[in-house]
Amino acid sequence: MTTEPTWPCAAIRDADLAPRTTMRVGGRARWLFEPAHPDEFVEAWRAAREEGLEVRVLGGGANVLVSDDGFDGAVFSTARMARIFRPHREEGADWSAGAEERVGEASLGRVGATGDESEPCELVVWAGKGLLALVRATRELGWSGLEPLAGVPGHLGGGIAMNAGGRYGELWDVVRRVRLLLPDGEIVERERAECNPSYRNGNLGDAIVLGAVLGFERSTRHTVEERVRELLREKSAAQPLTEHSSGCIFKNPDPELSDGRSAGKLIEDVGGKQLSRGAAVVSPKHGNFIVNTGGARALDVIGLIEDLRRLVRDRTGIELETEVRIW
């Protein structure tokens, strides 16, 4: 008889992983780890790789498409780790270690009273906060920066590891400090500086992020309200947000090659909105967005980008590349 493993935090074994993708397609995970604090993360990470797992980490599920056969190792949850900390400024305090008792946590009614002008619009955020909760709490502050954010699903850190954004602006626009978790089970910070952030990259290599430091702008709730309407608005019009997909599957490519066409473009050009394998479907309003309908397999999905590479690459000799990361 085999006596499974003590975990450091919450674990489930056998876990349904498709329900936790914004896709909605994919098999199960040996383990599911569902830790509520960075300390208890990297416990339980340390622990599994002493078990010999193979680890992953899954935050909002966005940008990310599990396979039908899942995954037989340790999946980890960011969802429980999404708690906001405004820094303690007290000389010497190591705020940015993320402790309970030395930060204090943003209650958004309490942090905007004081109408301190000299005081920081920064936050100390960890991974497992929604991108579009954390979007919210910004507007409710007045502090502008994340605007451009409206409407991307995700947790921090996955938005982190891959730079999310759009045309008016990505995410390491407001990132000033990151703790990671290195392959080595090291901690560390990096300034920004350090990491050198580019398109759909946050040149982390295989660092974890636990969690950063945003900066934002002072402004106003009514100002950061408006331009979030007005970006969703946008957005609605030309993507699915309110359907299951997992956001952009292809980047960009260089503006030099495809004349200045998005992947998008170039895949509405070839025909390719019409195209679709099973349930999953090019969506009628963004050739570069694959929607879930209804009962779509991993399978239906990854043949579909297939296709949608291929025709583009047979009519244009653009080869495009995978932005979405596929288990």
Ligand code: EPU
The other form holds:
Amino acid sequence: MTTEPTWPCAAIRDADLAPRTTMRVGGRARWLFEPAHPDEFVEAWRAAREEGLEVRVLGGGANVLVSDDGFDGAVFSTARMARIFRPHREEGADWSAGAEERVGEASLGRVGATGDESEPCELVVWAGKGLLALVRATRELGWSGLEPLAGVPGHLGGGIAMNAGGRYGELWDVVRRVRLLLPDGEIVERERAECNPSYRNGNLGDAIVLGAVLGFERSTRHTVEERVRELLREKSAAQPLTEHSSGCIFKNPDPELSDGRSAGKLIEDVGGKQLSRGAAVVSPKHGNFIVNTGGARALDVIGLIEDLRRLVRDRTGIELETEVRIW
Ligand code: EPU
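Right, and the form predicted together with the ligand of this protein, after the form predicted alone?
After this comes the whole thing, all chains and molecules, with the earlier chain placed first.
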């Protein structure tokens, strides 16, 4: 009889991944790890590697498409690593839970309560903090910078890895420093200036984001709230935000090649909005979204992605590149 390894964090055997992604498709993971602290994450990551398991990180599940076969390895969920702190004034970022006692966890009232204008508008955020909650937190504080991320699902870590954002700005606009777990197991911190993020790409290679220090401009709650509301209105008119999708499927092509047309517009122009496979349907609202109308399989979604790519290539010569990551 083989015995199961004992892991240094909460672990679920044979975990269903579909409910943990916004598209709601895909199979199971041999192991799903749920570390509650970045140190626990690193320990479990090392243990999984020692067991010879292949490792993947699942944040908010907003930008991944899990295949129907699932993943025969260890998936790390960041869902329980959702803390947010003010950096300690003298010592700067303190990444451990110990920092909470000194600077107060961002149960927002307390974070916003100091009223000290000289205090830098900075937050230490762990990788699993949901972007929606993070936007809310900075709105409560009256700190500006994350408004362009309003309505973007997912967690901070994945958002940094792929430089989530939209036409008004991106996540790296507020990143001052990142804490990374490198593929060789080393933990490093990198300043913004040492990193080279680009459109929808944090350019971090295979490094895993454990957390970040984010910096904002002081504004007022009212101003930030108005802007967030405005962007959410605009977005919900243009995108199927309440349906199961992975957000934009393709990156926007180089505007010089596409005459400035976005991927969604290109797909609409070539008739891609009429396409579907099973319960996977191109959104009538936005051509760059595929929605799971109920019970779609990953096979349908992946097939439909290829149908769209082929259609756009045949009609325009433009090769669309997927933004969503396929496992
Ligand atoms: N358009 C159409 N038909 C469509 C879709 C779009 O004509 O079916 C037109 C729109 O009317 C607009 C233009 O194409 O004139 C651009 O569309 P949109 O404003 O929706 O922006 P986008 O370029 O498609 C980008 C990001 C979104 C982000 C929005 C808003 C990419 C691939 N997409 O979309 O990000 O929410 O700007 O800031 O960069 C995501 O990354 O998952 C995502 C949804």
